[in-house]
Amino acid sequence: MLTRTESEQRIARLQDGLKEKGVDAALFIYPIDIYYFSGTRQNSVLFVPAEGKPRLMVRKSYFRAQGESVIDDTRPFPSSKEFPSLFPPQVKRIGFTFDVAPVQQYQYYARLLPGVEFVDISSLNRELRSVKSKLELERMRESGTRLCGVFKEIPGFLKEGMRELDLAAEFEYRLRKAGGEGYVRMRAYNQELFQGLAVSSGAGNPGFFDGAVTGRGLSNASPHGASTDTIQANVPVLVDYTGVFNGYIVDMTRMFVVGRLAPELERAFATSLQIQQHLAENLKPGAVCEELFAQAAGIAESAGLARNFMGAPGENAKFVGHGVGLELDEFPVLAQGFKSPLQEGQTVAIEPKFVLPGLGVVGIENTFAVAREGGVKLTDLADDIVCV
């Protein structure tokens, strides 16, 4: 549950940002937004202004958003008559979420609200939000042993000749008889994932999906993931799966072969865990994303595998390492172009992998928190292939 002292100090910070800025209020109607200022995910619209106390309408249901809401000031949503009469005259600019925000949704509320000015906080909102506090980071720690407990009993049921499918299965099972929630948020537009992947001989396969590895999964409209495809010998298996409890994400992949890799395909899973390595020992406050980025990849080209970093050689993914919380695409991004420095608390997925055609896929990720120290390990399981 979120306390409203933590509500207090997250909406304080949004004032600050939207006083800095110049704008007089800022208007949520992206659900998970919703829920990290207010606790409650039900259907509404939250109203922060730049002075004074946030207000929540609730659309439905505003019988449970009584009971979770930590906003003093949580109604039922007004009619459009009554709407514009809530907001105070001196409002004229108002900070929307355009990255997430249907244009029809828009429209809406600027015809709700006519003569005021509409200007995106999405970068403000993403950059708050990408520092976890105390309590979010007890919560992905927490995320992190569970989903570590589930990747521990693979060895028990991965077997030659299953399908990818069937292993999917069997750890998706397990995983959300563990208590996952499943809801893999994701606020880039065009992106899909149906909790994670468990991939062998499909897993060069490239994809939409803005990662290294894609699968080639069950079908045209669903070609993420697992597929029908069999698990052979001395095959690579990746498996790359989020952890979803109490709303918070990590992500991790561990690698398992029945049998032994091939000396190339051992070679590249120990450039990806030299990578890992570097990088978590680099992640502190004042660390610049993008230099990061270009470290890793010097890492794999000076082991020779530069093509087949982060992907199969022309379908390369421009990243090592993505923010994670309430969604599993938050800043920071440790790639090309993401000048920002790193923050103390903020929590980074980074996942070296490489795609060898004809070969396979292999690779490691890992869940970290940003500290002074370096890299806190909130997805703590040996890193090592597994042999079954």
Given for the second form:
There are 2 protein chains.
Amino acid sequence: MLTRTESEQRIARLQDGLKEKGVDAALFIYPIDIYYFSGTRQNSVLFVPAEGKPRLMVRKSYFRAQGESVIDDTRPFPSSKEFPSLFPPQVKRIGFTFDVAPVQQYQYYARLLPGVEFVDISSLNRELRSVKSKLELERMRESGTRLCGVFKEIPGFLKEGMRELDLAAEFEYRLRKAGGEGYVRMRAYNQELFQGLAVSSGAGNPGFFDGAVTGRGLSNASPHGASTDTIQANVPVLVDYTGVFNGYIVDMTRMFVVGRLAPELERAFATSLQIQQHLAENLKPGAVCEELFAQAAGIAESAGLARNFMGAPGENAKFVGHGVGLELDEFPVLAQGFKSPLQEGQTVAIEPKFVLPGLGVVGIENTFAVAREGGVKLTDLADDIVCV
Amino acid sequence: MLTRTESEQRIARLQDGLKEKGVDAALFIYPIDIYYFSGTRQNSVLFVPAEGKPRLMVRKSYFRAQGESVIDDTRPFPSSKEFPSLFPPQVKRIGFTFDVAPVQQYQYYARLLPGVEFVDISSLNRELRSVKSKLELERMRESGTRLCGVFKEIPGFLKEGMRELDLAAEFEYRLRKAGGEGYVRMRAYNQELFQGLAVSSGAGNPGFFDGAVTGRGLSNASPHGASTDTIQANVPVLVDYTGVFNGYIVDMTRMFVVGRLAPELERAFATSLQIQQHLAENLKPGAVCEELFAQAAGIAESAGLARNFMGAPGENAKFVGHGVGLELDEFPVLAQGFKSPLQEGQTVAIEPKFVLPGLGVVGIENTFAVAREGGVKLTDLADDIVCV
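Structure of the form predicted in complex with a further copy of the same chain, please, following the form predicted alone?
Shown next: the complete complex, the earlier chain at its head.
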């Protein structure tokens, strides 16, 4: 549960950001943004002036929001007529999340507030959210513990001849019993993920997903994750899953094989571990995101695996780590073009992976917190390939 | 798999709609819209001139899209420089889905195409999609058969004392093994659903979800669906799940109870069946959506259950059925304000439900196709309450 104190701290940081950008207020309409500041994800709109108290206006369910929101001024959504009168006249520039707000919503609020200029505060919002509080880090550690508990059970049910889909079903069943909430929020407009990927011979298929691995999936309509291909001896099995608990996501990958892996795959996996270790050691405040990516790509290149790094040759993803928290695709991103320095308390899923066409996919992924001593692993389970 | 012929028919219907609205072309950026016309859901942009051939421009994965798309002109996404030159100069007004396109995406494309006016074709797009082809109706019937297969197994695992979450996990496990794709697409910007609801004592909680039932869920961050409450004797158990196969969703609800239901609940359930029967009989081309809703509400009122219809008293949802197909919230909607007549081939989930505070929630839901002889049930399983 979000405390009133922590909500106030989050609002205060937002207000500092608004003032710095010369924006008079923020208007949030996206559920998880509202949850972050208020403690409720009911269908609502959150108004935060750059100075003064926030106001939560609830469409549905007001009853439930009253019990969850820590915003003092929580009220039913006003009529369209009343709505403009709730905005102080000094609000001339209002911040809005252009990254996720559909044009129709923007037009609706712009019509309600004539003369007010809407400005994009997507980056500010994502930057604020990227730095986790002590409470959030505890939540994420708890998510990590629960997800690792499910990963530990894999050797008990992974069998040669089962479909990737059967492996997924067994994993997801245990994840759900452990309290997994299932729905994985992503901010990018064209991304979607059903919990994770349990993939083996289908792992090397390129796909729409902004990651190293997409999987073949079950149809062209749902082209990601497990397929009906069967798991065969000596073919790497990559299990890349999220765990969502109390809204907080962690993301991890482990490798399994029935039998043994080819030496090329073993060697590529060792390179994944080497990259992970380098990045974890350097996951400190001040480290520059794109420099970490360049270093990771450099290690892959030294190992003669540049073409295979983070995707099938020619379809390589251009990152090696991504922020994670209430959404799977948070800031920061360890990628070319991200020039910002890491901050203490950010949480990053580091996932060096290699696609070796004809052989399979190997890699590792753990969620880390950025700390002065280097990355603190929140998904605390041995990294080794498990042979069953 | 979408055939080339059917894709051409869909494009032709869209082009008729564009011409009728005086729009020169459409630009789709939303994955499932693109899938509907092209057969691929890879990360792409689809351009459809009001006259002439469509063009699919693929960001990721071009390799995979080549194997899936039935659009002749399928090519890699062009550079920003090249992009405008691909648009014929006579394109002055371009249709865009303002309902789902984020402001940032709109601004991006508007910058690339200066002087072009963007107009909202959300309704046209949804209207076209609402009428299913023979192929789509077969797909949905297949989804119905598979989902019913899982519902049939419920009496085998539903037990007194298990958590709502355990019931959900058992159901979802079997759904996944049956080939369920899991990710349920919704168009509304603030809605999300993790597959469905397995709810009993938590069923009556109001919530954000635009439906009669939301469930308590596992946390304030994920406040829908199963909770950790246990299933108790004589308390109704409502299982409301979607099944997604080949992208096509069906939606159904059945009632279960360990023991017996109170007479008030039995009576409310009988009223649900009565409403369903009335609507199914009248689910014919030409029937007006809002009149069907009014008739349903009238039957509820005659039974003395107006306050309990489609939600907890004071939190009642204002509809009794919704279109379903590639998305869970398609057109048509059986609700006040929807004045359009039904069309043959539309598919509608009809879900009369009653929330009786302190007693529980009962109701029924089936997915029907609109036909001349009245609704054809695509979720072909007995409607009765199952006592275990």
